[in-house]
Every structure is written in structure tokens, then in C-alpha cells.
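The chain below stands alone and is given in C-alpha cells; this is the form predicted alone.
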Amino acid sequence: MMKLGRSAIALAAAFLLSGALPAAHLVLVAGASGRSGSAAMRLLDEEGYTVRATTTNRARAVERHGAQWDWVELDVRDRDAVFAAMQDVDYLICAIGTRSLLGGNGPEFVDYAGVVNLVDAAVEAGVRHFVLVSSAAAGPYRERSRMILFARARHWKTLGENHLKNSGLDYTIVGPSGLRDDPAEGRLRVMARADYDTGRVAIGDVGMLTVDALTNPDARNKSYAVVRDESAAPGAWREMLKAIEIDSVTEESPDHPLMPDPE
């Protein structure tokens, strides 16, 4: 049995004292106060899901996004607290991402170790589907950036992805291109990440894709990139997604060798 630390015990006690019964279709959104997470959170609410929104700073999240959400202050680097926060969760959207490239809040500890903690807790909780918002430029086969710090960030993101792929969970990995602070437009091109070059995409569309992936069988066990494409008909991305192969038969397979971390 897992030994819980003080923060995890306090978090679990808060759930119990609330008197709330387990909610049907409860989605935990990790990183809900960020751009992609908040876009997904609002769409989940519109579609009738119950949302548990995690953030590193509850007061700031309430100020920016409102107090109507079930905000849980959570540091994904705290493994015990992550396991406690996973209580009764049906689905998980992980939209965490560090803005620091170095130090204890860098990619190794957030984009990798934080994802590992969320994946392991989701396995124990029996989560139905795990959606990870990653990067179009990550993946085991991607060429490394000439900028060493960005190369390291993509390396740790890829290691986090591989842990998810090997977990036994049903999953989807959404790889956005450059993010724009725009609402959903629906004119998208989704593709295998091996085919990605460059592009931009609206945050609203990323939120839409993550929520769709929770229950879309055509998104199961796939990793893909997404860019805005004005020439695409609204909704055409669904047929594109259907045509993408699952990771087990592509270069996205977790058994594909990962390029070494740049020195």
C-alpha cells in the first residue's frame, strides 16, 4: 500500500469532508489554469462533465478563471498528492508544462516526472482515458533543436510520453504547433508527427481536440500533430485523424529508440 505524505493526507481529507459522492464522468484537468487546460475545462463544463481543476496557485486561478470550478492546488512533482487527487477520476487531461528550462521546476521534473506521477496515479485509479497535451515537435524520432535548452525540453516531454505509452492506459497524445490565443476555428490539419514541419493553432482548437479525444475511438492510442489550415473544411480533421495509424505500428511506438539527451 502507498504511504501518503502530509499534503496527500490533507488533500484526501478535504475530499471526504466535502461530503460529495463520486461524480459520474469526472475529468481531472491537470494544469487547468494554463491556456490549453482552461480551454478544455470550459468545454468540458459545457458538455456536462464534472471537472476537477488542478493548479499550482488556487487563489490566482480563482481570480483569473472564477470560483465555480473545483480547484485543487496541486504540485505534480508531489507524487503522494497526485495519487490523492486522482480519487474517483474517470478521465484525465494533462495540460501541464513548465515555463522554466532549468532548475527544480524544469522539464525533467514537470514535463517528465510530473507526467510519470499522473500516469501512475491514473493506472491505480482505473482512469478510462488519459489525454496528454504535448508538442508537435516532440516524439522519439524528432530531430533535436539546435538550441540545447529546447532540445532538452523536448527530450523530457518525449520520455514522459513514452511512460504513458507503456502504462497500459488508453491514451491520446495531442501535439499542438505554435499556440495562438484564439477561440476554436475548426479548420485544422492533423497529421502524424513525423510529417509535421511548422505552423500555428488556436488554443480553443487544442481544447476541443483534447475533450473530443476522451471518447473518440479514432483517437485511441495515437500521437498526432495539429496545425491551423484555412483551406480545410470545418470538421475535416476527423477523417484525417481516422487515417492516422496507432502508435504500435508507427515510429511513435514506445519501443522505438529515443535519441540521446543532447550534451
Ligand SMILES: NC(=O)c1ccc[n+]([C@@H]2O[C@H](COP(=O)([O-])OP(=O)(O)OC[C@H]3O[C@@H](n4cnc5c(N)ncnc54)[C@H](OP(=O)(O)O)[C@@H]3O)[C@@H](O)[C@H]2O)c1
Second form
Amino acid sequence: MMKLGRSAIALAAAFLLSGALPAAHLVLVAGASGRSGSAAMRLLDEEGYTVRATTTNRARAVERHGAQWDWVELDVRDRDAVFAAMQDVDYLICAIGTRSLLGGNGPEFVDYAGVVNLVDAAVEAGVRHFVLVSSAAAGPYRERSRMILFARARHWKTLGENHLKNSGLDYTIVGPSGLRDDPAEGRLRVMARADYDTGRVAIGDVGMLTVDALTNPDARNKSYAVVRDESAAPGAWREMLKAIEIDSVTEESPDHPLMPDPE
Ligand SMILES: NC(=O)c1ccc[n+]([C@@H]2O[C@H](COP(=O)([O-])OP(=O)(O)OC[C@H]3O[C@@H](n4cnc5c(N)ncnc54)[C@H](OP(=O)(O)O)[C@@H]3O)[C@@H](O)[C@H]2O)c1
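Please give the corresponding structure for the form predicted together with the named molecule, as opposed to the form predicted alone shown earlier.
Up next: the whole complex, starting with the chain shown before.
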């Protein structure tokens, strides 16, 4: 039987004491306090989902986003707490990402080990669909950046993605290009990440794509890059998404081997 840590037990107790009942279509948003996560949260509210919003710091999240969501403190590095937070969850959007390229909250521990914890807990909870916000430049076709710290971050994101791909969960990996603090406008180009070059995308559009992916069969078991494209008609991205192939599990090729980047 799984051994629960103190924070996990406290979390489980908080759910019980709140009297929360299992809700249909409960979406856990990991990283709800972040830019993409909060954009997804607003849309989930509009669409009538029940949400469980996680943050590492409730007071800071309330200050930034208000108290309309019932914030749950969760550090994804705490495996027991992640398993406890997954109770009754139907769908998961993971919009976490570290801003520390080194140290104990670096990509190895957040973008990789944290994602592994979320994926494993989602498998145990029978989550219906897992949406991972990663990066246009991660994955098996990721750029070899000369900036070693960025290369390492993409490396750990790629390993987190691979864990999700091999988990048996239904999933979508959304790969944003550079993020802009703008609302959704739906003028987008989505593409296989092998075809990604460069670009930027509005946070609102990333939030919209993550919520769409929860139930869109055309997004199922796919990984894609997204950029803003003024010349695209609003909504044209839906046909582009249909044309993207379902992932093969490894996606390895001689030109883009799944080798670790240099340390
Ligand atoms: N910035 C870009 O241009 C860009 C481009 C492509 C892809 N991406 C990727 O897109 C994703 C979303 O980016 P964003 O800019 O929307 O994120 P963000 O605003 O930087 O928010 C990051 C989120 O991760 C959470 N987080 C960090 N460490 C955590 C931990 N140990 N446990 C639990 N949660 C933790 C933060 O929680 P608290 O705030 O509550 O601590 C916050 O909610 C990230 O994976 C990022 O790498 C970013």
C-alpha cells in the first residue's frame, strides 16, 4: 500500500472536511496560478467544469487571481501529495513549469519528476484525458540550443512527455512557442513539432487549446506546436489539428535521437 506523507494526509483531510462530493467532469489544473493555467481556468469556469486549482502558494495565488477558486496547495515534487490531490479527478491539465533553470525547483524536479508524479497518479485515478503544456521546441525534434540551460530544460520536458506517452493515458501535448500575454483570438497555426521553426502565441489561445483538447477526438494522443498566425482564419486550426498524425510512442529518428542533451 502507498505510504502517505504528512502533506498528503493533510490534503486528503482538507477534501473530506470541506464536504466536497465527487463531481462529474472535475478538472485538476496543475499550475493554475500560472499564465497558461489561469487562462485555462477562466475558460473551464465558463464551460461549466468543476475545477481543482493548484498552486504552491495559496496566498500568492489569491493575491494574483482572487479567491473565486478553491485553491489547493500542491508541490508536484511531493509524490504522496500529488496522489492525494488526484481523488475523483476526471481530467487533468498540467500547466506547470519552472522558472528556475537550476536548483531544487529546476526542470529535472518539476518538468520531469513532477510530471511523472502527475502522470502516475492520473493512471491510478483513472483520469480520462491528460493535457500537458510543454514547449514547441521540446520533444524528439527539439532544437539543440546553444544555451545549455535551455537545452537541459527541453531535455527534461521531453523525458516528462515520454513518460506520459508511455503511460497508457489518453493525452494531448500542447507545445506553445514564445508566450505573449494576450487574450485568445483563435488565429493559429498548429503543426507537428518536426515542422516548427519559430513564433509566438497568446496565453489565451494556449488556455483555449488545453480546454478544447480535453474532449476533442482530433487532439487525442497527439503532440503539436502552436504559433499565432494573423493570416489564418479564426478556427482554421481545427482542420490543421485533424491533419497531424497520432504520435508513435518513441518518435525517434537518426536525425533527432532521444538522447540526453549534454550536462
Ligand atoms: N514562457 C514561454 O515563453 C514558454 C514558451 C513555451 C512553453 N512554455 C511552457 O509553458 C508552460 C506554462 O508556462 P507559463 O508561462 O504559463 O507558466 P508560469 O506562468 O511560469 O507558471 C508556472 C506554474 O508552474 C507552477 N509550479 C512551479 N513549480 C512548481 C512546483 N514545484 N509544484 C507545483 N507547481 C509548480 C507555478 O505555481 P506557483 O506560481 O503557485 O508556484 C505556476 O502555476 C511551462 O511548462 C513553460 O515552460 C513557456
